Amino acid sequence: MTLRHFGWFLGAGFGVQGWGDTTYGIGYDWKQPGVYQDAVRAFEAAGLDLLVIEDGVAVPDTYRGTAEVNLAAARFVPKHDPLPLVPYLLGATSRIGIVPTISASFTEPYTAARQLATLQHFAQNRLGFNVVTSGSDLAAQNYGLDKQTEHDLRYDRADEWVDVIRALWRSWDPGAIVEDVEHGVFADHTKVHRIDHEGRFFRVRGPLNTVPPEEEPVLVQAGASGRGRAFAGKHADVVLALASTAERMKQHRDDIRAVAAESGRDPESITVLFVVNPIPTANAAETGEVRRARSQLTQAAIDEQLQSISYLTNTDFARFDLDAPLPELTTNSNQGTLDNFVRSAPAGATLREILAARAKADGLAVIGTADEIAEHLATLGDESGADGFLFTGQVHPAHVHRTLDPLVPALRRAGLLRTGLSDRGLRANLAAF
């Protein structure tokens, strides 16, 4: 067996943890750092490389033109800013990577460079940052825009955004800080430079007034469209991806690596992780029960799927007839997500059939005993070349432990999961194999 990298993707962000679970709120308050600190300690003990914290900056009301379903289900909202949570997670651990999400569309590069440099000093090289381009019109309207910028243009802006941030981090040469007490010189002014960036989207003088970290934070990205994959291949150290089959996983990884090579990068330097939702069961009978329950297309299940795809694509799916095929759809937001949704059933399928197919297929879910899940991930990894997997799910205590307690030993028995992390930082842990 081949060792794989593992992590956890907190898709609910710094938001409600455990709503709808019978253990919701027992012994924890999701608005406080404690529950996240407990979770990240468990992830580090398990040997997971990183925790990625999703984020968003809008209250979704696309579905049916109201926020009712989202607020009732605590779906995508409320959500707190992940950056202030990062120091608490760093303080609770010593080896695991911590990766908050930051929007290239709504954060000025100088601000981002300064915040991330500061956090990387706290992190001692364990920091990453997940770059998103924020496709939601609702989010754009919170930042003075009528609608979000065109899809590919957002990535053009993000390309320049990354270039500016890295230029700012490199505006202090190595050895700029001399701390020469005898001569009264803290830093050598000849080694601190303006960047004088004049670009299509940004004008930034520099230099950064924050001491840059010795090692730049790891850049994480999850673009699914062709333009998103191009951005990831050019800039990302870690790529997050959604794919349900080994064939699609391999194609995605190959695409990213091809762009990296075209950009003059070493494709081997990119770690491609696929998101999965493991649901360990005790035996075959329980596996069948879980699958039957998850495949039921109740009105609540319909609403959950439709409000999610509505928000992610800026398209109100409530206006479509459940028992008719969907019209041809395009979006300025998350086209890859929309395409994957439509392709969940054969061409010409009705919307209800698409929803039923997705419920039956369980999406990202991998259901079975811990050993069966480990065997499945081993097969996926071997057939696709995936560098590893990101578990997804909320981080209330019951979910973390009912997932990891049976699964970690099974993954180690299968030779997939390392027994511990080094203390040399996130980049070094990702490069270890």
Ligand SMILES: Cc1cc2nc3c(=O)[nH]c(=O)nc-3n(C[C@H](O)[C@H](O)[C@H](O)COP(=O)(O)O)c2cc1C
The other form holds:
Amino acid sequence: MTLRHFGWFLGAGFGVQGWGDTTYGIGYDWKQPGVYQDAVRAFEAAGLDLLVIEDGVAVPDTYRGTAEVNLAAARFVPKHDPLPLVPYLLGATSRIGIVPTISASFTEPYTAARQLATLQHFAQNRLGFNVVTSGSDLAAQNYGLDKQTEHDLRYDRADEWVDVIRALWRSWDPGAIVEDVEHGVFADHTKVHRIDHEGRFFRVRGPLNTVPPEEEPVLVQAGASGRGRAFAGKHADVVLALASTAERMKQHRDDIRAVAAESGRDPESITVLFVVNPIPTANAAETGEVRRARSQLTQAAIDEQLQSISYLTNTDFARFDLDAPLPELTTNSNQGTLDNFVRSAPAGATLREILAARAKADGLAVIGTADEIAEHLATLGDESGADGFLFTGQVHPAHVHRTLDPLVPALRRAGLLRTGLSDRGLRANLAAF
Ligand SMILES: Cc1cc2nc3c(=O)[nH]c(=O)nc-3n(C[C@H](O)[C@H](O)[C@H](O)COP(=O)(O)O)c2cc1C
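Return the form predicted together with the named molecule of this protein as a structure block, the form predicted alone having already been given.
Everything in the complex follows now, all chains and molecules, and the chain you saw is the first one.
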């Protein structure tokens, strides 16, 4: 009976929700805020700490050299910018944390510091930001580069990016705003400082030209490689991670906490959340049916897996024979994702066998009755020490309610899910236990 933190990862970003799923019906326009506002209200009522909104900045056409599969199935595209959605989500709620994704590689730190400061004022301490370094060459080509900067170098740059942003947020001392009408002083100029940052990657004079928020937004990060974990351990308040066993979860969390301690931080101040895709069923028969349906390796399932791995690794997997083993592969993008993909089946397996093994293992899915899922998460949490879990899924109402309506009471019965959120902000809610 240990409370865990829960959140929702909107993996499709501010994009099409549930297109092609015949059970979803119609009536919502993904391009408008309404569907996300309804979802975030449900998340807040359920007691979830935060909503993380994925983002990327390219139309994927790596797989088969065309965007056909992605556009036909609305995968990764189209996608609105998540930042303008944030005020709508804040306006619909009063307690839950809202976490848009922002690319350290493609956003100037001054712009990011200013946008996030503005939003955190609206959010009254409910804002977080998911810092990504964006591995996609296609994205890099939208920002004047031929290909993306080398993986570890991106993190070196992101280290400095975070330092600059924090320096800008600290460029106004507490008490700088005096609003002294009698003496004609709005702000005290001795308390507003230039930062004069001259680094390897950025030159920023400062100060920030708006008032920084009282509480800095919560820094969320999902680095998985050694370099990524070092970045997360040094800077992140919340770490998002993928791991399929309690042992791997424990290892991941231990790594992050060790880096944090080496950087002089209190490891207890970091919340490590593991992504799961809960699929509640009514009974064992339905569990079996859902498992069977999801493990079928249809052509659509093959395309789905291949377009995704192609995009995430900048490698066109259509080049490889489905019935031959994969050649040795490396990527400058998501090496960890590629390694996991290759290791899904025993060495020497064909690409088709890898795809079949992945369909069968069904990665992040936890399928069962709500009580079985709650029990599974309780055990995973106890064995790994995970601070909590991030549910992933599209936020079409049918999916949200199909997932949360049975699961929330079960998680409460199991003593895992808090009964309510305070209105003191995301940091306070994360620190509550
Ligand atoms: C839960 C989760 C959410 C992520 N969200 C994004 C995202 O919105 N945009 C993005 O470009 N990358 C995203 N990533 C990728 C990570 O930022 C990171 O690049 C990836 O986990 C690989 O780690 P590495 O960069 O250390 O190799 C996400 C990863 C995870 C596990």
